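A single chain comes next, written as structure tokens; it is the form predicted in complex with its partner chain.
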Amino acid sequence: MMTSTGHDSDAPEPHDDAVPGDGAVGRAAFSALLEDSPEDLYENAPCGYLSTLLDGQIAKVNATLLGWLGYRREELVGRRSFSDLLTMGGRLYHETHFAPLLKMQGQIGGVALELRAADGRRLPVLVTSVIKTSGDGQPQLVRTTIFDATDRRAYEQELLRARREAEQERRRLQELVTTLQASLLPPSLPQVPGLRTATLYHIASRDEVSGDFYDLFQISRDRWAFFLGDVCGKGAGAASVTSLIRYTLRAAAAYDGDPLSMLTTLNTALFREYRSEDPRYCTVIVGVLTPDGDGFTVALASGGHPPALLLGADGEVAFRQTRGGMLVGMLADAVFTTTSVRLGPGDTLLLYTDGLTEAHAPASGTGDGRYGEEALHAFATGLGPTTAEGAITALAEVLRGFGDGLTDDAAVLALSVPAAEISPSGKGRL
């Protein structure tokens, strides 16, 4: 009955009115279909066949899977468990998920592992398992298909090499855009005598390069510039772009130290570095800071950008109107707003990108669910006087709020002068 070769000589012919389908193609169909025996069926089928013991011992296999495997029947029968059949990895896999889940579940379907043949050779396979139970749902022996998956394997192993290597690429590109952002911004903000700095800078992306920017630095003795914008765009682009505006900025402020001429000079660069193709312009405030009896002047110049926001010592808000000014490298004689603050004792004066005033925050009330400039200003009003630390410890908590509604990139720098120790005034202010 064991044959392992398929056709009898002998089958029964059969009847021509029995036979589906016409001629002698069905009737040879027909043929080897009544003498395709269970047993031929069970030895030979396009699968391995393995029934084993509880323990695991094999207790019976079919000529498939041997002719795989590469192995005599009395070699595994009775000698050798299904985890013998298992590469070290595939029989740690078989111990820790395979066999309880087959215990617990009765079965286990679709499996991938590794069948080590007699030379050695690996056969990468997909199992299925089944407990067989007695009448009395007494666990009796398990049955196992066994499915060739070299094919399969391959693709997958292609599949996983490419998913590995997608995420290595990934991290290489968040490695590189981190590196770019710090390059782009002042890795601490410089101590300036009687000032106090805090910054507050949120990236959307880790994929992309922000487009914010800011950056504070000595232009002489005892005067400072400083200033902060936003590129229009993200990525290498706008990287770029966020290069030249620093060095130019520095530079102009070395050489004159007024912040409508930096502005300008700014304008002339990115208008004629970008003139022919991809237009690239950006907002920015720039500020210069000079000394002034216990505080400072800071003089402002604005291209496109939201106002500053001045946080005083006596609590009251207000928003420097700097508004008006064009962007900045659109226009070859864009004009700029410039404005004066007067920055005392316990004052805070507040820059930042429109990351802020933009972010989705329906619970702001504001038409369009934005957070917006009212929201900033009544939050700082409700914040009191403070310092640079102050605001932006507290505008760091409104970001978290914000949670997904925080879309793009934003920046804050924060400029206090620490108030005085008693002042008998009560304000700073002169």
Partner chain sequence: MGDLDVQARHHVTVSGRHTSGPTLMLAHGFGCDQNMWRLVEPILARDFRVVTFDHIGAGRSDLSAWRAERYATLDGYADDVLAMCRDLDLPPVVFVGHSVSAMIGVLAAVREPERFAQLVLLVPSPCYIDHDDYRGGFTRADIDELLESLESNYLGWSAAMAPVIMGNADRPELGQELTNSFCRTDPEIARSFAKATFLSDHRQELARVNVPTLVLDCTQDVIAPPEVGRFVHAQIPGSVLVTLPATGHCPQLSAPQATAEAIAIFASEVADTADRP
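Remember, it's a predicted structure, so these values are computed and weren't measured experimentally. Numbering follows the first chain given and starts at 1. First, how it differs from the form predicted alone.
- The rigid segments shift between these two forms, and of the options L159, T128, W68, T339 the one at their hinge is L159.
What I would like now is the form predicted alone, since the data block earlier showed the form predicted in complex with its partner chain; can you produce it?
Only a single chain is listed, so you will not see partners or other molecules.
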């Protein structure tokens, strides 16, 4: 029994890729559509083709390139050279670079040039040329393939525009960082009677606010306070902590000019303000200068900071150790250490952040490549008796010598009592 469906049940189902037409004739017609002639492929290729004689005269050109440039075939073949189609800059490059390299190498590819159309338009292109040789290796003509690079040029211009905008944004960021950094440091140190001061400040990156800080200020008629430290981290977060530290220490010094009390007050402020998932802390050394005859007595307190370095008038160099002092702001009941220094005529006191001693020196005295306290001590010993200015000038040379090894910010504060026997250069005795 059969059911009528309008089709023979034994007939094959049609396929989506069936050849149009009927039988062998249809298949042949369809195949003919797929087989363009070599000449048609040449003329209407998606790129421009050009053949020139060895002197550059155009011998053959395809319809694609003629359409791009707006020329008739008879206007170019036998009448123009390839370089005639280039812009002035492209022609100069072709004559001085492209053509000589092609002659030496036999081929050259992917060179960006600009063609000038009949109506004056500029067409960015990528050019590849090959020298065709005869059977005996003699050059016969030059075959050139030309790709339209308009989209690529637009993409490159967009990248260039984005790069310029990024550079402008970076300059604005650097200006903002510079302005913010300047607001966190004293514009200049005040003059302290009987004392010479000098500072050195190096920022590892112009794109981030440094966490190093220092200050010197008067707290009574004849007493002066100073501090130098390093905040954990960089950027806006470090800037806010640095601002809090500076004003807290100044206020604490005005209330109670004892270095240990100043650090205790600062620790309480930092711990209360930043005891969260993002704690903030710092290392800092605080000092108070009190006149003492022909010099000063310096009371120091340190919270986790590298020791001060005393360069004596007699040439002796010694660290004023303050080991045991804890990081400021880390614990509610942090313990800090104190020491006292006599700063007499010809003596220089040097305070610094660890960006100096942790720099990777080209020829350091430590196994891990860091400059280290030993290298700093040896360097200071070589200075002999010096001045604040002399020490800072010499250390600036050291920092420059680190080059890329100086990856962290570094701040240095130098205090010295003038002595008649110290030379103006700050190095050695008169």
